[in-house]
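Single chain ahead, written as structure tokens, the form predicted on its own.
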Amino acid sequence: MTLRDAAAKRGLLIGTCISAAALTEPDYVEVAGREFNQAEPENEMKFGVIHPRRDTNPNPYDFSGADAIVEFALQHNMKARGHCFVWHSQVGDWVTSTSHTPDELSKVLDSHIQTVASRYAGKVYAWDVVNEAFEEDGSLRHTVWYDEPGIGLAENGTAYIEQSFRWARQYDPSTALYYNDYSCDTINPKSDAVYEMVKDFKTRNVPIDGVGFQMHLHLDSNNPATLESIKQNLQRFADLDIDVQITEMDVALESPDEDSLAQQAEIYRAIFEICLGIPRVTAIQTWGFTDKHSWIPGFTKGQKGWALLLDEHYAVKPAYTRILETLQAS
């Protein structure tokens, strides 16, 4: 039985990121769409990538890596999840090195969502509309939509964030929208911010649909008390009547020793345990499947994490067959 086999009797999508680049791998296109029922470009729908050019210019965007990626959701049955609209980073250098006043960026960013949106709009079920808008401490990170120099509504605290929500919906009405972070897993500042921003969304009918918790973990996560404040978190989330999302689960190591990729499975195992006990847990997305393709060597020089459920050869690893026995358990 394969992952998606198992996930979709817990009635539960389970997801990886895709590398437009990789889709010439027959090995990386195999075990995709073999494994997985749900694919969210990992880089191709990021502003800088997908609209690398000023709206002035002929051809502004290109769509060529994203539309590679949906088209290969779909036609192996897999819901083609949406990242990003609005992040403080890989953002095209003609918006951050240019010279704009709120008034210009505003459109800049209103048009950037409408195009994107509508071009998807029926075959992304699902979008990650602000991307990782606070800092540890429960603050509003300072960005070029914020206020360097905003869009006007810096004075306003998370207003940025609401404006780029209901851009979304106006739209692609169907689509489900998501606020998506990091270091939000347990009870802290941040996602303590996070909470009450999403809980202020819901009381003044701000089209919020969910929440993307990203989950890059270590083996420090393997405690009790940390796996038990992921769980409330994760309930208390769930009980703002919203889905809940794990949106780019790696479990990164200092080794692949026998130990160290026993722990792994063991924090997999846990978290999707925890996910399957809350209901509004709608989908665990891992940020890539095979260490052949990861994001970590290249953020952190030096380290290869070892952080996925396959190895690079494509060989699965402890993690995996955990992660199997877990939706398989009645």
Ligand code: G3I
Contents of the next structure:
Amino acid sequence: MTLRDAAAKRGLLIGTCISAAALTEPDYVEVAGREFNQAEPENEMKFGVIHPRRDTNPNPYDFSGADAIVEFALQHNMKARGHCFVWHSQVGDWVTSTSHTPDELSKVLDSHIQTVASRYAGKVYAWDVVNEAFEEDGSLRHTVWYDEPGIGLAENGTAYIEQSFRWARQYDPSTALYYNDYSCDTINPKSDAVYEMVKDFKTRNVPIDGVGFQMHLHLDSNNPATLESIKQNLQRFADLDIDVQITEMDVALESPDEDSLAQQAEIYRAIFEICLGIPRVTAIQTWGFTDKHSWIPGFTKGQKGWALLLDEHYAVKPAYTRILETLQAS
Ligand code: G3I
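Show the form predicted in complex with this ligand, please, the one above being the form predicted on its own.
Full complex below, order starting with the chain above.
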């Protein structure tokens, strides 16, 4: 029994991000295709990677990495998920280092979403339309898209987000449209702000289909109060009549000792159990699957890592086994 077989029995998607560079490794391809039924590019659909040159250049886009991952997903009968149209990070230098008027910037983003959404229409079943637009205190993050200079819609803080969703719906009417963010897994000022935005969008028929909760966790999440808050939070979003997905789960450790690995397994188990209890949770995705390829060691300068389900040699860890048991028991 694999994770994807066990998840499929529950009608659940179980996903991983995929790195196009790692697709050259036979073990990577074999395990990803065997264990997961959803795949999402880790970096290859981000603005700066897929659209590295200005539109006046004869060749403004580079679809090679994104195409390879979508192709990999479809060949392995996996759903392909898109990430992401609008983000403050990994935007092409040609956007951030040139001054644009709001009108020019609006045309840049409109055209970007049109080109990328249209290319993958019918292949990518869901998109993170906007990623990480809020700060921890619930205020809007200052970004090139929002107000630096922004796309000219900043009078209502979330108007540029709304416009991005409207463009995405226009250019691919059949894909599901998600807002995606981190540190809004529990009930807190940031998740409150996202909740209010989604509620407002639903009231005014702005096309939003779901919220992605990244779920980048540490061992301190292994306590009843945090887990209960995550449960209540996911449920309140589901109650807005949207789908909920876990989009980037990992549980970072400071060392891969036996006790830490057991606690890590317990956190994965608890999150899966919470999700299985909420019918509107349609997918759980981890941000990679082998500790060999994870963003955490690089980001924490080697202080943390060991965050995923398989170790760097592709051997399963306690977290993998607990998830499989949890899916089978549900
Ligand atoms: O591709 C270049 C390579 O040409 C260059 O030589 C090398 C030198 O630094 O950098 C390479 O780019 C790196 C890229 O990953 C691809 O490996 C970037 O430096 C590095 O910053 C980038 O990190 C990614 C990060 O997003 C960027 O913020 C991580 O792989 C990726 O896992 C991470 O993913 C994000 C999600 O998109 C959003 N949520 C948080 C999550 C974790 O940060």
